[in-house]
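Below you'll find only one chain, the form predicted on its own, shown as structure tokens.
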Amino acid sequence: MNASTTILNVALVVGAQGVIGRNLVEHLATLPDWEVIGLSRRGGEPQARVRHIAVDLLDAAACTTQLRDLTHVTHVFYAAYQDRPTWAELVPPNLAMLVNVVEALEPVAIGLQHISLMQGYKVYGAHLGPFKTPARETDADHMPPEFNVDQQRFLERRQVGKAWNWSAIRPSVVGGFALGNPMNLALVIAVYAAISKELGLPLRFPGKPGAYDKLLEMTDAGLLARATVWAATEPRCVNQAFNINNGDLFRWNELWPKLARFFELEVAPPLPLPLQVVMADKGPLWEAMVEKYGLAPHSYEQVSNWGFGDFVFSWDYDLFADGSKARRFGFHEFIETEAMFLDIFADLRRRKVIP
């Protein structure tokens, strides 16, 4: 092996398979110095140096059997998540789940340099109401539960006299491709949009009133891989905390007839529909929808989450952060979030996911 094919880090990117795993596994496996395992319930086929490890991490024993031959591990991406019905409910599983990964692996990965952690805007209160905006890293905490600081002060208390170190990462609603998962906002629009067309129906906005004229931002997947490899390997960035976002701001007022136009749909005035309701019984039609298209055979469960959906565009409030601290320590990419949203029906398309 010559010395420009030398692998100097390797990734434990763990909840590989989501939205954010997967395009940060993406974005590893370019760097020539990097190799990448991936860590999912469900595993995942393996490419030129990226291997897949699948694991319950809610399982200690299984964790520790499943890591401890992942001694020459030097970073951490953990992206991993668990939906759960209520913020309290949240707290136990994704605590557990980062303390079963830190256990398994610390003992073992002698080399360990860093460990990144993905958080959100929950460390601001931005799910619970009209908040501080633009929301800073520097924010007083709010009243718990919140497992987002629950992660980062497990984090921090473990770090003390460890030669390796931490960064916590904080997206706003993330842009990218994954199928099965809980928080994946333009395959909501993409799979409404498409119903709608089928339907013969205009694209309605479906959110609260007020939500459709608030000022919000999102950040694209890509972009966000980026930055949290960045972070990780940035020394003035250790023990710090991020706001990466795309860099604009946008209203759906505006951004909605634009996504429609896409679809080649007509749009009408908003109208509050609860999308976990009104779309509840269009599975036969989307199965006959793959059919008449040719579409990949994804199930329809697979392609959308109608909760999510409905949380977001229930924000009749604004939700921004103040994105200036990663430029000042050096990180100075943006993207718009029109063409993030076009670039992903488009590779929605491609894959064959939507008509």
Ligand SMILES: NC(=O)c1ccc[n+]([C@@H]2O[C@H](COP(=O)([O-])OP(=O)(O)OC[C@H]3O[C@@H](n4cnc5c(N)ncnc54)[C@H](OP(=O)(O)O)[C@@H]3O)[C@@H](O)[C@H]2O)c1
The other form holds:
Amino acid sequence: MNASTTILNVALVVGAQGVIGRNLVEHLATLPDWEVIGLSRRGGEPQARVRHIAVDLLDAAACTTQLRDLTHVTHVFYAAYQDRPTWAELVPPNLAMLVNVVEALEPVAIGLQHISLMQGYKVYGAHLGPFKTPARETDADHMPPEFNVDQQRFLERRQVGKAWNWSAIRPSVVGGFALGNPMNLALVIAVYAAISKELGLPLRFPGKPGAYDKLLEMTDAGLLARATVWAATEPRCVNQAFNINNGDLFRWNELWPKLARFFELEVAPPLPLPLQVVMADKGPLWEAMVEKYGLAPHSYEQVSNWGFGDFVFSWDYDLFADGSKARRFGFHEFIETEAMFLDIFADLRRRKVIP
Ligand SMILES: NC(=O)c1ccc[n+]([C@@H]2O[C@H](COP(=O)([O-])OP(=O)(O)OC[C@H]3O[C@@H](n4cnc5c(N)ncnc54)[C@H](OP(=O)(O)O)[C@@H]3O)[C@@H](O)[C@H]2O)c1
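I would like to compare: after the form predicted on its own, may I see the structure of the form predicted in complex with the ligand?
Shown next: the complete complex, the earlier chain at its head.
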């Protein structure tokens, strides 16, 4: 670190190896007045002004011990996630991890200013079926169980009378780089396309018939990181929730052929293909492709989140939220979703994740 650099803010990025957390760490590392500490089970390599701590957030005692020295943290960016097979089962571990972090950190971080909570459109019931669109931050809650809402209620209660405040960020499906994570749509499409090409097949939309022509939106992980830091440091955003999206809408029937072009693939008519089933036996093919194209040695498991693909491609209803609140409050960035996908695919190629 340059001796003349003044560190004003210390960020604790919780879930620093996630699709969202990785991009938060990368963005914060570009800001001159921030120091960054990342938490995850796997840890990570230190870089200038960034260090990682490996800790199991489900273990309250481990959190107390390993966060004990983080007395100088000013901002918490919470983006950890534990996957579970049902919506109800998501609640206990995801609430426990947030509670454990706050219980361990709050007593020691005396200069704590802000806790940013990463949520999503599950707050609006987007995962349950057709919901009111555009979803707005002021929409009524739906029947629990819902972990995002429980996490927000915990922070709301905990914040009363404290010097710190909170913000809640609600992205759509997030596009960004990560490996070995349960929810990464760009990686699903990239690996599905690479395997289709290897088998001499066209790129066939594998979702429900009604999903091909519905209105959707995405959130770029870089844009999301910038919006998250903005909301955590903008006084007007105190104790508020914000939808954060790219700013455009799309339908797969228009976007899918453009994504196919990147892989130099023809498009064939959609066919409902449960990816968890049809991609289950493609591990040996993937291993052979890694060898043939000199790809980085990532296992098939690390590049597979077929269940998430099945989930997203099953949405035969519109899925979008009103992103104008963040814009009214001063965050004006946007990105074209097609460009976002093509950038991520190019990045995956550069990193030799796909041929
Ligand atoms: N991905 C999306 O498209 C999307 C869209 C909208 C909203 N969201 C929401 O955003 C939040 C983050 O999602 P994400 O997709 O970025 O998640 P993710 O890629 O699965 O990342 C989760 C992070 O949490 C860490 N983690 C998990 N269990 C842990 C534990 N017991 N102890 C310590 N660290 C742990 C993981 O690292 P280790 O595995 O190394 O521990 C990883 O760094 C979630 O609430 C999700 O619902 C995601």
